[in-house]
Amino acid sequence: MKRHFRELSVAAALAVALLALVVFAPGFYQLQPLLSLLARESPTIVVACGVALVIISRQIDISVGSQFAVCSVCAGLLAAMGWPLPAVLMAAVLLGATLGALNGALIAGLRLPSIVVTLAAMVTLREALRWLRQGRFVDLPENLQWLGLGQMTGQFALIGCAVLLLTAMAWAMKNLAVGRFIYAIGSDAEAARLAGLRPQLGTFLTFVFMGALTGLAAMMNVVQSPQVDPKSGTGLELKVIAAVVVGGVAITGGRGNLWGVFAGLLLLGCISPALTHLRVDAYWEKAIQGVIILLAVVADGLRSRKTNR
């Protein structure tokens, strides 16, 4: 119980918020708006899972928003050229994995700070995309939208895909050796090395996997609209990092689980529609999110101080 206090606290806060909306804004629970909200957040859930692994391994990736935009535009262009959906999906995932591998090679191979490498990647990818597209949207074929299943069925499919991936990764992190490996290199990379593990290889593969998940999330975003915005993913990196921290993943690495990240993302994600239904000015959203993040960071700091003592 004590071990998962942060995650349980976030889940309790989310439950209180949802119960309050039942009383004060029951319109929040109308089926179609709620489905639309969850479908829009599905790609974010996928990216947040990858970012959580990166932070647990004591690294950080702030280039995910730019990777997301590049993968989205490339997937859109391939779809517009007539590529079938499975091929477009595979291309988006491979492109994301390649971008992640470039980051991972610089961080794990050359031992460069991840914050510097991914900051450079974020700016480079975003500016290159802006120069190439000049703000032009990519028009998509009609059969691509909602996977060709229709809006409601497509929304259920995207939500199911995100939850299935989250469940599988949460189980793997708890029960498989690869999960324990990530926790080990995040807790103490040198101790992991002395135990026979290869922390640099683990770091590299974590960034590759992070990139692949970003490519998958980009494809999940592409199928939700008739056009691809080259500015898609703007601010995504801050949103997922905030959800990961709020969800109980230690920014210093080695601790946290994906269910807490899921609760943190839902808590932050429901603020905007809740304010809309409560008829509260939208500018309060960032203020409320900021307070929640600050409380999470303070709680993490107090816990670390208590542990050190």
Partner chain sequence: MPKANNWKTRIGGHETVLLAVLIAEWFYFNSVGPRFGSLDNSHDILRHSVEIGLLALALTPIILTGGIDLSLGSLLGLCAIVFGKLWRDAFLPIPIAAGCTLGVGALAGALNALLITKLRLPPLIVTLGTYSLFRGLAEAITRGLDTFTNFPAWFLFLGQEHWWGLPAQALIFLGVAAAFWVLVHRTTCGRSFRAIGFSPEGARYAGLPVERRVALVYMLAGLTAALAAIIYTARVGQAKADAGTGYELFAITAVVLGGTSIFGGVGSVHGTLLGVAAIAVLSNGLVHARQPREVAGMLTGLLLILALSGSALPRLLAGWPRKPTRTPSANST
Second form
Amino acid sequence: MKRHFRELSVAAALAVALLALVVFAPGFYQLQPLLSLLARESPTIVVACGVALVIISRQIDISVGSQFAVCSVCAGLLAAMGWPLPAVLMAAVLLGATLGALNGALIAGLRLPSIVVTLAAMVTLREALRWLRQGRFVDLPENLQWLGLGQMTGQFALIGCAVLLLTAMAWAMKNLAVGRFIYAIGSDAEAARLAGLRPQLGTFLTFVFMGALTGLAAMMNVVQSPQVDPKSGTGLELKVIAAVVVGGVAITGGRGNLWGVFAGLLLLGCISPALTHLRVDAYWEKAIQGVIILLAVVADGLRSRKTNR
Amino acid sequence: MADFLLRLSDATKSFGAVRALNGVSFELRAREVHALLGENGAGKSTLIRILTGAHQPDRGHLEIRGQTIRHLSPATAHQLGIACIYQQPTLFPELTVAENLALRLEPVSVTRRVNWRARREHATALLKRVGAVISPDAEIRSLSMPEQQLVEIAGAIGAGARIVIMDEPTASLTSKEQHLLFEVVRELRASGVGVIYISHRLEDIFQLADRVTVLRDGESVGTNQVDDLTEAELIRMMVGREVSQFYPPGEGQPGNPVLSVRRLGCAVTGVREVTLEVRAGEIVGLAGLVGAGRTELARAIFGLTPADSGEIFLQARRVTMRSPQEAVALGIAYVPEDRRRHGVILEMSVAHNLTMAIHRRLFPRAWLRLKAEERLAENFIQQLAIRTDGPSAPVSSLSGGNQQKVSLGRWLATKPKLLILDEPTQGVDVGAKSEIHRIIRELARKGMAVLMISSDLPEVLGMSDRIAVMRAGTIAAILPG
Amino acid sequence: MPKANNWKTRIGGHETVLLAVLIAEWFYFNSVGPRFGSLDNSHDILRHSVEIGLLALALTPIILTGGIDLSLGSLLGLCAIVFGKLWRDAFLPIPIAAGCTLGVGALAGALNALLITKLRLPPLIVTLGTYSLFRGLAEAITRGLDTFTNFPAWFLFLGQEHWWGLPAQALIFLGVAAAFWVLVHRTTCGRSFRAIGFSPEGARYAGLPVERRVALVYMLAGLTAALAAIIYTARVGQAKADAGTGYELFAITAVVLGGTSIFGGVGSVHGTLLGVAAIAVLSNGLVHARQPREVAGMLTGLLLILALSGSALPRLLAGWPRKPTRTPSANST
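Having seen the form predicted alone, could you now give me the structure of the form predicted in complex with the partner chain?
Now the full complex is given, and it begins with the chain already shown.
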């Protein structure tokens, strides 16, 4: 109970927000728009899982948005060339893993600070994409959309996929040795080394895995529309990091879990529709998001001050 | 001669210009507590780091349980049954006790499923064996230092370690916890384990150890049965000379009180009801165990962790010290214990370090005067005989003793009324040590009030005009020097 | 300055290399694009690099203290909006509106400083929060569509005309750069920034006012971002909520490219200026070489990684570095 105080308080905030919407904006609870909202956010959930892992291991990745865009566009191009869906999916995941491996090699191999490496990767990838595509959208073949399942089923499939992945990863982080190693590395890399783990290798693999998840998320994004926007994923990194931090993952590593991240993501995700339904200007979304991030870190700061004494 | 658990011969290790170990040999049998004794900087921690695989020796031969080991990594050390309990535990602060133990005890395999219930039960059992009352679900960062140490010991026991290294384990324990720890160590010995026990404290060694090896200046002075030695002989082996004659004598009458604290307390750090006076021209030694609150008292006087009760008087004027800046402005100087982290900034130059505490005086209106700075630095380099390539050499290129002189010089430059020294000769070679002693005595002779914290008993006895003994956060006794 | 100093000589080397790269860039583009070397084009380069340059200058002391500020680009946007709003809707004369804008910038910097020093929160995550907050406020104030235009000609002069043969804003920039150079290299403040960057605890034990110095660099950064906002408005002739989007990234790139260590302690203002120049010349020159704009961004990112790897290699070869032993009071990163 006490150990999950942080996650529970985010969940409570989410519950309050959802209840408030019941009272003030019942229009929010309509199946189709809600389903669309969740389907649109399901790639974000997948990316958030990856970024949460990276932050738990005491690193950060701000290039996920660009990786996401690169994977989306490549997946789109391959699909347009007539590759079958499973092959496209494999390619997207592999490409993501490769991009993650590049970051990981620089960070774990050369021991460069992750913030700067991924900053550079973010700019480089985004600009390369803009250069190659010149803003042109990729037109997708008909049968790709909604995995060829029809909108409603497709949406359910995507949401199901995201939730399944989240559940599996949350379980693995708690119950598989590999998950605990990530916590150990993030908590104290030197202690991890003394305990016989290999923190640098762990860091590298975490980035690779995160890249693969980004590739998967990109695929989940591609199938939702008839075209691929080369600008997709802009600002995704901040949205995801915000959710991870709000969800109680310590930016200093070693602490937090994926259910908290999920709650944080939903909390931030319901700002915008809530604003619309409450007839508040939607342009307040970013400001509110900023305030929520600051509140979360301030709360963490005050709490850790107390426990450290 | 049969069952040697560990045998290290002729080990040498240098860090840059400093030779930390020079041809040291060391052996450990099963069923023995082998004490490793030496002053600070004698090479004890380097030796331990070699035995745990954290450092590789430049030269030397290592044999563990009859097996020659060419390259000892932390992982192989672990496999070979070597466990080390450091002074400062290496645990995962964000994780629970049960998990910390498990990460150490369970085999490293990536896909294995974690059995939380078994982890917790195992942890509970191990904690019980070391007599610790700690919840297995507590996060490490919420535990006190001795509690963390007990978790480490529990881990070593759980790992079925054949060789247990304990680095100053009693440093921060209360006498009751100490007693418990000794029991645990004896039990380990009885079960066939070899224990390497590092300590400053002679009484620990006489109570617990079977044999003792003394290190001095990176070399082994010798290995003896503890029963064959008297305390005085042991001290002589450690220090390498007769104690009293090497300290410059004090002279004259001390002047008026410079610092006087009354019933000073600081709840966060456990300092309570300290009443103490330091007069001009006097060296007051502050003795006591590590963890008795000596550094904490100094930190309170210097404003690093401001006191929350009691009074501080400086030359009969009541003052409050809320930050180091205020303390410096009032003429207090503090040469901290941890030289590398607090005493100097290693990456910066000798000159920059020397002038760091006198920015206001040397650089009026915040404008750097580099010529004046260099002159002043050269002056101090000469005065304190700091061996360096010049004022612009980074402090990291200096040896420990010379780094300490820079740390000291920084504060002498402030021309303080009160100088607080925290372990001023820790990790300093013998030559620099006696130079530092001479400098301190000279300062006192010129009328400075000196408060000197030291765990080095001969140093306290030799240097102090009066000695205040601290225990459990307060002054237990004041003795003439 | 005294010589024979490890990190100083290394930095000296870094800056020389950067200068060489800059000169090579200049000659190359000059040979490729005939108009590149013209005076007009030089002015163009200057004009377009002032705002990012200002942010990079402000970031230099922050990174020297081992911190980071991601919120400066957003703050530029917020300040531009505040400035426009005060002038158009509150009917303040431009000088007063500008003064108030600078005040807002400093206050925003103070918010960062407060959270970082008083609550000891990591700068990365604090400024990530304010990054979102400041941009969000700008969008909320303008409801995403309002823009402020029709500024008087004498104000636009600041961003579009010449003064003593140089673009007007370049003179302001040079003044600010000189001020930052003096602050970092010639005052005790600058010395403290380095000390804090190398070892915050060590600086505290030396009696340096660590919190005040850290607060100072973030507030100065806020102030500078506000100035950049005013210049931006004058150059573009319009204030809108998305002003300065992504500038923080280019500014950080310029600082790190200029040889300032992201770990703190090492770095220089002239290095930062060279970094800004290298990026500005690159992006302008590529346009003259008929390369698409995006190539410049891409190359900048690659250059940053290259510069970092170069600085990491000697450390790696020297067997760097075990994490220092932890102590009970050790704080967050």
